[in-house]
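Here's a solo chain for you in structure tokens, the form predicted alone.
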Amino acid sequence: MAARAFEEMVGREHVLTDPDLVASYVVDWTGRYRGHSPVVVRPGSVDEVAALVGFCAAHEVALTLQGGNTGLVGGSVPLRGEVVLSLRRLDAIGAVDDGSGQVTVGSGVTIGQLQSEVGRSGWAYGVDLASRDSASIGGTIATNAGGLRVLCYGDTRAQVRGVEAVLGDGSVIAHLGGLLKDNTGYDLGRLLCGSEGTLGVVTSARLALVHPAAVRAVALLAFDTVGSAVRASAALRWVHAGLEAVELFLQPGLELVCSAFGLSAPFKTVFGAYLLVEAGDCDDPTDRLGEVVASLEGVGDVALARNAPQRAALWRYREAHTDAIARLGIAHKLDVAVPLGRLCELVERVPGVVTAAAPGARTWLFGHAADGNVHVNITGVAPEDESVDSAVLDLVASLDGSISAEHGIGVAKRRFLELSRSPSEIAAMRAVKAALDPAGILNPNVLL
């Protein structure tokens, strides 16, 4: 019956039920969890995705929302028998706003199409993800993500400037004037912006642009200790005013990249650590970026990139990290923050912390060091298996730290977000979920 329902409002052909046709959107890109579903619906305007929430809350069928399902927490995963509601035929761009520096696109635009779009207009969209052509804008408003440039521009939440949602009871919210200034009561869709998808269904956007660097500098730094390192991106912060990215990452994990990929040593010898650094400007910045690393302590050595294929080898090496861990298996995947200041101690301990829970387990380590935010990723541990994520959230926590720097709460961390929030925030968000999605019918797995 629902089916054809859907059918009616959004078209046949855009309603699946062959389990082949579904089987892709049933499972997280992990492949860690795993659900199912009788149907996807694929809308193609805020107002079938209106007529579709409106549908389901008033016949209490639970929803479970789906951009480019390239989420690692489980969240977009309809665990439970959900409907599917993809957002991907929502892909409208519309024209740059060069006065204010804006643009509104559809929530299932991926941020390599933005990107490519915007461009030609002389502009860049400022969050920059390693899975960019599969990565929409809906789903990293949902996480508020963060990715490879929050040190220059900040998140998600930073770029947005309005949102059209539909919440869930089918009534629309629409907010895309782009106004700098507007102090008219709630910035719902703010608020909208990491809430996973529990709150309303984002179906465009209104995101903030910016100029991209006329030339931009890499350079890989090596480092005998993961302590060495982490203190010079501390220092990189300071003294380099153009800086847009500080990645870490460690030895194993790049003797892992080169042997899943054919590559290379960067270096001749082995280090402990890497970092990972560009720098953007109007003229070339490799020179005064040279200048910068050679005033850095602890330096072992430098590949600095004096072209576009040189930067773009850097940066594979930092970037293939998922697809090399991918090909060992299914991993646990713990996106977490510390304090800078705890930063090294975090990177220090979490390999023993996880062999204490997990003889047999391995860890992989890199991250965003500017900001604190470290992926953990263990393999060799069974999917259902739940004691090294514990171990490891709990030593976050410990360290005053972040369960979720990027990737959300999802599924996977649902039972750990009393180690991040207290019980009045988690009070606060269900009444606030309760508010916004009376029926509860929105992502009802994720959260909280």
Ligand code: MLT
The other form holds:
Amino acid sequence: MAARAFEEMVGREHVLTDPDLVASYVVDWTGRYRGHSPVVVRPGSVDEVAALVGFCAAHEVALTLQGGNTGLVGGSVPLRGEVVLSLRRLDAIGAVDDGSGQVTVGSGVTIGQLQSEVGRSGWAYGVDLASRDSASIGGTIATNAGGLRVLCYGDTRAQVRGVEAVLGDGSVIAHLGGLLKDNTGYDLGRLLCGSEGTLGVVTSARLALVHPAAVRAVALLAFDTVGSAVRASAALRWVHAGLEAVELFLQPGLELVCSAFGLSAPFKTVFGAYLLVEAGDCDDPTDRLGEVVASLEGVGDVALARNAPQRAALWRYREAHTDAIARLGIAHKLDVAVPLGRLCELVERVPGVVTAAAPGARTWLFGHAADGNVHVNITGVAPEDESVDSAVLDLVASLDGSISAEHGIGVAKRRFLELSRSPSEIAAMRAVKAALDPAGILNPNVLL
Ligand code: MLT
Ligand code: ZN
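Let me have the form predicted in complex with the named molecule next, following on from the form predicted alone.
What follows is the whole complex; the chain from before opens it.
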């Protein structure tokens, strides 16, 4: 019945009901969350999205919003038979405005497509992440994605200059003019950043671009202890102006990546912790990075890339963690942040906390050291067993941290929300949700 109405709105070929075609839309990337849906609708314009959402609000049809479906907290899975609203066809990229350094982009464009398009005119987008070839602009706005260069350019919210979106009643809000100053009431566009598709459907965004560094240097630093690596990551931020990334991983993760992908180890000796450091500048920053690294305490060995293939090879040790862990089975993925002064304590205590809760489990720790953000991945635990999640998130809360640094709350962490948000804050969130999505049809399983 609804499918027929959807066909009239978006065209028959963009309404999928064949279970074989629907199948890839009802399971997430991790495989931990699997749902079901009678229909996937793929609108091609903001007007079609508005008509669809308006219809669903009037008929109380729940929607699960989906971009690249690369989320890691189950947020884009139709767990209760929701209609899937896929935004992938909204894939227009406007002309780069060289004066303002901005571009208007459809929400279905992937980060990789945007990077290569704006790269043609000498620009870059400040958000980059390992899933760049699938993750969409709309999805990364909905989750306020962080990624590999938050240290340098900030998170997704920091790039957003305006948003076009359809609210839960089908009305459209649009501010894509890219004004740098605009204090005319609530900033609804930025409110949608990190709202996880619960307040509106982002259809387009006006994004700030950055001038990429002309030349880059990448080094892999090895340390005996996590403490030395964490102290070095803090020191690096203040002594190197062009720093773009400081990423942490540990020996077990490095071994796993090397064995999963047949890579040779970066050093002859085994160390405890590693920092992958990238710096950019207008002149070759390699020597400067080498000098800075030499001034750090606790560095046991260094691999300094001298060319692009060597830089990519060093990044592979860090970026391949997610895929290597996925080969072990369905992982519990806990993405957390703590104040930088407590990062070492978090990394040292998590494995013990996990083992106490689930003796057979294995813990894999890696992440964005300069942001105090650790990806706690746990394998060897049944997907539905949340005892390890609970134990780790309790520890994070006790360290004044956040239970979600960059992946969002989704379905995975919904029942833990009060560890990071007070009752008054959650009540305010509910009030905002009720105002912008009065029928409660947008991503009803997510966040609240
Ligand atoms: C990363 O930084 O690699 C991502 O957030 C992915 C992950 O946590 O697996
Ligand atoms: Zn990450």
